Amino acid sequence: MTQRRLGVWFIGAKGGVATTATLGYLALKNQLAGPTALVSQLPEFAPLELIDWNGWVIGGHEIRETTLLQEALRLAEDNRTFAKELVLSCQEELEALEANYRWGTLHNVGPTITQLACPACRQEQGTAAEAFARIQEDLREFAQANSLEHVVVVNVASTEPPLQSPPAVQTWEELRRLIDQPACPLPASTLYAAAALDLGCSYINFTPSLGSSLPALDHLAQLRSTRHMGYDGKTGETLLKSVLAPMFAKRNLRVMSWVGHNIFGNMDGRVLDDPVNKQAKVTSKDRLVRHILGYAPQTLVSIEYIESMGDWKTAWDHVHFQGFLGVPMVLQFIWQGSDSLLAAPLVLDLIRFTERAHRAGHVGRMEFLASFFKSPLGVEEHDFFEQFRMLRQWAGGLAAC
């Protein structure tokens, strides 16, 4: 397989998901880990000749003063997310990546995220237009310094507060004028998306933040012949909903209520402890059931920050449904897993599939990646198996070329 030079730029580059994805990539490259949990390693995708684990260069934006090695060791020692020995075996490479990180922007990320930023990062802040220019300069330098053929930008930062009234901008020209305004309302995730797409980079929004959701960003992707997709990675409880809800629908069992309680204690949980930030996440997690069923049962989704849980997330779900002769019945399940370990392989999958879409000349939203997201852009289908069929269909079309 031909070795290619691929740049991977993480937003939230030293958070749990990015750190785990980076360590996971190094482990795969050095044959210290197997392909378990990687969708892109399934046999049906072998004909795509996806980019292998060589030739990747990783960098990113971060707002906290820490190192990748420190964060990896914290996940190993405090959370038992993975073995400390694995981190130490990759120590030299983790330390070498430090040269590729830059301070991120705090524009409209809200007070909860802002208070996490170190003083050096806060000093870098300015207007939206200045942040946009600085992001582009960082990406340009990263690509040039490492002789990269393409850069995939992946947003795995903490969830921003939602915009109550997203700007009604349809074109890139309108959005560009908005960025230049002194009181630009756009959040950081959208500035990152605009900066990346304008340079021809691919953009993936793995968070519930606004990102590239505005129509104007898809217009920009069309103008620059690049691609994007999001939003909010589907890793745990919502993944199960997208599998189980079709079962109720296809067996004609009427769901009367679906209640889900989530507890976890990592950085994402700490940010989501703020009710304003939590709103975007809850909305994304809650909409899926009614879309699949075609009606709206009573639903409740709660997310609570329990510090002692660390990176280990627990979800309890109670599904009250009506069976034959109107008899009420109950399905309950418990989902427990490491938040970062559930997300990281999907991030690596998305990077590989996106790089392949770049080589194929795909432009605009990558709707075939819907199975990876809670709220896939441009896709109304939420049945996991139907979404996965879209991915296989796309792969089959490329393999046949």
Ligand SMILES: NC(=O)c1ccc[n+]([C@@H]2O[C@H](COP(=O)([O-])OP(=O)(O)OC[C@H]3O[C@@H](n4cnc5c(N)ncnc54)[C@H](O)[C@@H]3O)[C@@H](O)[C@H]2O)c1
Contents of the next structure:
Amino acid sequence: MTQRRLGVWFIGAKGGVATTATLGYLALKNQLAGPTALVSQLPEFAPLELIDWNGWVIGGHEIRETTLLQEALRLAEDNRTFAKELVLSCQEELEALEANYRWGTLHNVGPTITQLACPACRQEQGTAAEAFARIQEDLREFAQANSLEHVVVVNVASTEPPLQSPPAVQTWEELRRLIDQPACPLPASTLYAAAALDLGCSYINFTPSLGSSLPALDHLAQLRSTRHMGYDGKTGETLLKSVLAPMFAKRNLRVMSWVGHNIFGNMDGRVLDDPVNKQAKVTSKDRLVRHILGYAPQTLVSIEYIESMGDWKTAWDHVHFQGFLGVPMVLQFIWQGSDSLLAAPLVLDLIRFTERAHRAGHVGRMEFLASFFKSPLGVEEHDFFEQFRMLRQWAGGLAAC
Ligand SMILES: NC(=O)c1ccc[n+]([C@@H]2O[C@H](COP(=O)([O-])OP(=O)(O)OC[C@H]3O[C@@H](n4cnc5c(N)ncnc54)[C@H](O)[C@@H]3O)[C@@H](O)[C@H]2O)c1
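Given the form predicted alone above, I would also like to look at the protein as it appears in the form predicted together with the ligand.
Then the entire complex follows, led off by the chain already shown.
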């Protein structure tokens, strides 16, 4: 079989998640890592013949002046996310990727994210229409220079502040007119999504930013026969909520309140420390319990930036519920993990499943990927196991073809 040439374009290409996913990819390709934590490596997905760990070309947009090697070493040395030896053994390949990065757009990202950007990136800014054109130029050049068959664009950039009232645009034509307006209200994540889908790339939004959530973006995906999914990767505390809440529902235990406190100290945490940026994340983390239970217990989600914790997140959840005869009981759990290591394998899985969906000609939203997201587009089902059944069902359908 000839080697497939897949392009992977990260938005936020040198952040914790993208750096760990890139290093993880190289480690898998060079057989320095095993399949643990990769859903796509489960035996039940073997018949899908997912793309293997060869032939990927990685590039992306970034706004900070740094190198991938520097970021990987920082995660190894300051955070102990992975071993420094692993980084050094992939050093040449990490350095070779530098040619594939371009300055991103800062359109409507808010002051906290804008402050992260370096002067060279700030200089390249223009109108939304100019940003849109430049993103497309970068993606075209990437695909041509590397003879890529397909490009999957993955948004792992910092969380943008939510729009107070997202524009009610239903069609691509309406959205395109909005992009051309001098005071275009769309955030960068939506400009990236529109630029990618318009070129026929697949698009994944791993963040709680607006991305491809507007109906007009789905319309664009349909028009260009491409696909998208999001949003907000389900990696830790929320994953546990989607596993545990169905248990309360199925045992008819009444949840009275569910409180979740999250503390961590990486750059994502710093951006989320801005109450405006935090709002998008809290909303995404909070809605699922009520969806699964079918009623609304009192909930509280807090996310606090504690610098000393670096990439290591601790979530403490306190679930107050009523048992038989109305007696109150409590479940508490503590989840501690490296944020980037929890997210990176899922990003690699999403790329592999999306590439397979591209080969199968899937058009529009990829609802079968719901189990990977806190707020899966177009899916009301939040029970993790039901969502996983959707993935299996899709895979079964493809394998049978
Ligand atoms: N477990 C997890 O880590 C997890 C889970 C779910 C969702 N997410 C989301 O994934 C995203 C990335 O997380 P992270 O820990 O890697 O954050 P990070 O802060 O380490 O990385 C974000 C990167 O995006 C860059 N960036 C910001 N705005 C940009 C723009 N407009 N264009 C291009 N680049 C831009 C930043 O410079 C930075 O390098 C966040 O939105 C986070 O909320 C992460």
